[in-house]
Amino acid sequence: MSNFLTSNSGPLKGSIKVPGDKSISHRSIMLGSIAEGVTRVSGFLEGGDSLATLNAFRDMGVQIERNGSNVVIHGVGMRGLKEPKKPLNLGNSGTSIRLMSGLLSAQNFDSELCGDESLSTRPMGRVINPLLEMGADIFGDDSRPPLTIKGGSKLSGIEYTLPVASAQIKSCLLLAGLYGEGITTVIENEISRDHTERMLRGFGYDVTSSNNRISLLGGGSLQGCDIEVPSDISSAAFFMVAGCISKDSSITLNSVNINPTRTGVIDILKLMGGNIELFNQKLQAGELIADIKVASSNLKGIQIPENLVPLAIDEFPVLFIAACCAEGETVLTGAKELRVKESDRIQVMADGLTSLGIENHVLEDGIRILGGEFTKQASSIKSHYDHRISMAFAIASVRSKFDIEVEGVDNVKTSFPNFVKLANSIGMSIKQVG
């Protein structure tokens, strides 16, 4: 187990590029593998989660060549995957296990999906139940990993209303729907990220989106293509907050994915008074990207609009740090989904904030945070091996008078393997030890 040792820093300055978007990296491997022909990916995230997806498809007979962040996938077509010789270990990746549950439910072979201790506690009933409705044969003890999938099932398209805003559930059902008889329609009451729909169209598959209804007809095929993965806004979010809360600072984040289903973090920080500017906007492989300039800001506490919650669901740990440095109270509601991430992110963050002297009150579906100063020196903060918790408390160091130690940061490599190096390059002071 390794820890972060962080110290207060001076002004943050510089221009950096964070790693490739994890959501797009996952999907490029999955769709490239079942496409016909070759798919070339540049900017692939070299993190543990996306590499787990890559290795799983290699285990199913797909030839995948990787040279750093450049990946070449030799697609095997819709029915070309082979039965893996062992359970597919997806590490800490909830995206991998949920999306692949849909894809593998339609194959002619049996498979088993497993992961690490954290993944094994995460609820899978939200994908198991609609897949059973489609005709899949999938099982998990108490609806948790490992998941056993029996091959040979004939799937049928369904119309399904999402109980919560979730791109993972939506994508799982769309991937299963590629193989289903008839039309599969997913209905969203709230918008969730739409990378799967965009990428399916990039591979030549017809997907319709209208009035929160996303539909496709099963039985088609995908054609290999070139994908340039933009920088991940979820990773950029840590430095957006750092730039806002650090005095006399100005940093630029280059070529960040600003897909409108992902920009809740920008909208929330701007509502709080964040000094954030987007420029050089352009379309790249169907995704909107931009350079983002962030400067020191006088943040104010707000009631976070619930319609922005699903658009920033992965960024709330670091947004809680922004709330700590804002004047007045910040209130988050409608975010119960945070309790079933890699950790219970509401409670884990609350415990860490309390240890640093920040007044907060946990709600069933959110939290109230009273902005102020980090007035206590915690002996250490437990991340519960959640990468976003680890990085969020590292960012807190730019405003803390005390050194902050964060325990159990190994999983940072799953999404942001060069986090420490980039943070220190703009003036932060982080050491990873152990």
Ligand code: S3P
Second form
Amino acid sequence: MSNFLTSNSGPLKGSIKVPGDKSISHRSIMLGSIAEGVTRVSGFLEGGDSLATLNAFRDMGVQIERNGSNVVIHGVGMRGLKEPKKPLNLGNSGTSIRLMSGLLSAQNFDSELCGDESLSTRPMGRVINPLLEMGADIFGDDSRPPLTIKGGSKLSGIEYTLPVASAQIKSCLLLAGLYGEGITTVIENEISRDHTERMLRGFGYDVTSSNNRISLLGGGSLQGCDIEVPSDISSAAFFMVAGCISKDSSITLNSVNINPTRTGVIDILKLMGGNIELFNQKLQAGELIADIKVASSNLKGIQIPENLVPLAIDEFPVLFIAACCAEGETVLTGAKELRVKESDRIQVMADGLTSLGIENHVLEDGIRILGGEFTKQASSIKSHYDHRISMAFAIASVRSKFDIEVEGVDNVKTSFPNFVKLANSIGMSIKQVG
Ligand code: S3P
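Having seen the form predicted on its own, can you show the form predicted in complex with the named molecule?
Then the entire complex follows, led off by the chain already shown.
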């Protein structure tokens, strides 16, 4: 188990490019594998989560060559996946297990999907129930991993209203729907990230989205294509907050994906008074990208609009650090989903903030944080092995006069393998030890 040892630092300066988007990287492997012909991916995230997906498809007989972040997938077509010889281990990755349960429910072979301790506690009823409705044979004890899937089920399209805003459930059902008889329609009351819909269209599959209804007709095929994965806004978010809360700082984050279903973090920081500018906007492989310039800001506390919650769902740990450095109170509600991420991100963040001397009050579906100073020296903060908790507390160090130790940071490599190197390159002071 390794820890971060972080010290007060700044000003932060520089121009950096964070690694490829995790959601897009997963989907490039899944769709590339079941497409006809070759798919070439550049900018693939070399993180534990996306590599777990890549290895799982290799275990199902797909030839995938990887040279760093360049990946070549030799697609096997819709019916070309082979029965894996062992359970597919998806590590810490919720996206892998939920999306793949849709895809594998439609195959002619049996499979078992499992993962690490954290993944084994995460709720899967949200994908199991609609998949059963489609005709799948999928089971998880107490609706948690490991999941066992019996092959050979004939799936039918369904119309399904998402009970929570979730791109993972939506994508799971769309992937199952590719094999289903008739039309699969997912209705979302709140917008969630739409990378699956965009990428399916890039592979030549017709997907319609209108009035929060996303539909596709089963039985088609995908054509291999080239995908340039843009930088992950969820990784860039750590440095957006660092730039805002550090004095005399100015950082540029290059070629970041600014898909409008992901930009809640920018909107929230701007509402708080964040000094953030977007420039060089362009389309790249069906996704919008931009360079983002962030500078020192006088942040103020806000009531976070609930409609922005799904659009910033992975960024709350670091947004809580921004709230600590803002004047006044920040209130988050409507964010119950944070309790079932890689850790209970409301409680785990609240515990860490309290140990740094930040007054906060936990709500069932959110938190109230009173901005102030990090007045206490915590003995060490427990990340609960959650990558985004580890990185969020490392960012807090730019405003803390005490050193901050974060315990259990190995999982940072699931989404952001060069986090420490990039952070130090702009002037932060983080050591990973152990
Ligand atoms: C993801 C969707 C989100 C997000 C996760 C990645 C995806 O999960 O938190 O990190 O790639 O579809 P939910 O669908 O559970 O909101």
